[in-house]
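In structure tokens, the next block holds one chain alone, the form predicted in complex with another copy of the chain.
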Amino acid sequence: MILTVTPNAALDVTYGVDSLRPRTSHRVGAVHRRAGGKGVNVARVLAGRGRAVTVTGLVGGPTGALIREDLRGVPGLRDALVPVAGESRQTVTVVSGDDGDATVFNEQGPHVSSAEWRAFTDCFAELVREASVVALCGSLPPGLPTDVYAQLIGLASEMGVPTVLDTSGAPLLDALGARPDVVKPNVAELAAATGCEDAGAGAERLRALGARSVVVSSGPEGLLAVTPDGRRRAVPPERLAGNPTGAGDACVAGLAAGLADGADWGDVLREAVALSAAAVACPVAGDVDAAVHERFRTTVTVEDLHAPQPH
């Protein structure tokens, strides 16, 4: 079982409008509501590929109830979310019919107390025993210290369970000392965290701080992986137009599945790029286009940038 953690689970609401015009009133056409947050989207991709997956994290209030209700409809996905007193956040994405562009409003999420966090870590410690991999995903709700991912990585390491971390800013930097197996920033997050404009240099900086491997995503240009056995670049065969929102989550799903299978880095990266592209081809984060996935998984190129260091 792959375990995904979403400390700040969300209800993702999408509004279709004719055209977004600031300072006016809009009649909303189609409304879609769906459980979200990065770890939830990762779990959806994995469940859709037939993987046994468990979702944990924190949810609360009526919005939390809607999140859980939506997850009940996902075959193969087990809900092990932990309740908190606060109200889960909602995100609102307004999609303009005239140009297809999206404008996003992200609530910050419930205030989580230290007692609630302790209750969560107790649940997590039980869940991680059954996990082959743990994916730790997204922002933290208010009230939590920025080192909570380090605690979870430590608990997973004690059980010998590898970890994939996808977050940014202080929660990323403060997790590195616990030695996550794979960290997946995008180029902007990497530059913000390290001050390095060069992705290779930034990745080395994260490794120096504790990350074992770093996989940097750069949209349609693919992935750069900096690992203990060398650097590789994985590049998709073509550029796809579409919705980039869920591409990072699909990439994490690919990395987690590869880690669970003990696959070699070439295969792991190929699958991660193929899933990312398949997510871009779908309008909603957490979905992947099966045809694009099949086409890309054999056509992604993986290049060794330099040989492994001699021992």
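If the structure you just shared is the form predicted in complex with another copy of the chain, then what does the corresponding form predicted on its own look like?
Single chain only below; no partners, no other molecules.
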């Protein structure tokens, strides 16, 4: 079982418009509403690939009830979300049809008390006993200190369960000392966290701070992996138009599945890039296009760059 953690679960609302232009009104075409947040999206991708997956995190209020209701309709996905008193957030993504760009509006989420967080960590400590991998994903709701991912990684490490971390800013930096097995920033998040414009240098900086391996996503340019046994770059065979908002979550799903299987890094990166591309081809985050995934998984190029650096 792969366990995904979404402290700030959301109801994701996606609007499709012909063209997004500031300071004017728009007619909305397709509208999608579904349970979301990065870890929920990761779980959807995994469940769609036939993986046993459990979703945990924090939800509350009528929006939280809608999130849980939607998850009940996902085959193979187990809901272990923990209730809080506050109202779960919504996110709104506006996808422009003329260029495929996505504009995202993220609410902050409910305030979480220390007692609610203790209840969650008790639940997490039980769930992690059953897990082969834990993926910890996304922003933190108000009220939580920025070191909570470090706490959860520490609990998983005590149980011998590897972790994948996908977050940014202070929660990312504060988690590194707990030694997550894989950290997956995008290039902007990496530069903001390290001050390094060069992705390789930034990844080495995160490893020096405690990450065992770092996988940097660069959108259509693919992935750069800096691991204990070297650097690799994985590049998709072509650029796809579509909605990129779920690509990073699909990448994390590929990384988590690869860790669970004990696959070599070349295979892990091919699958992560293929799933990312297949997510871009779908209108909402959490879905993958099966035909694109099948086409890309055998055509992604993985290049060994150079020998590992000691840490």
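Please read all numbers here as calculations on a predicted model, not as lab measurements. C-alpha atoms forming the largest set that superposes within 1.5 Å between two forms make up the rigid core. Residue numbers count along the first chain shown, from 1.
The rigid-core alignment places the CA of A290 less than 2 Å apart between the two forms.
Once both forms are fitted on their rigid core, the CA atom of S213 lies less than 2 Å apart between the two forms. Once both forms are fitted on their rigid core, the CA atom of G29 lies 2 Å or more apart between the two forms. Core superposition places the C-alpha of S19 6.4 Å apart between the two forms.
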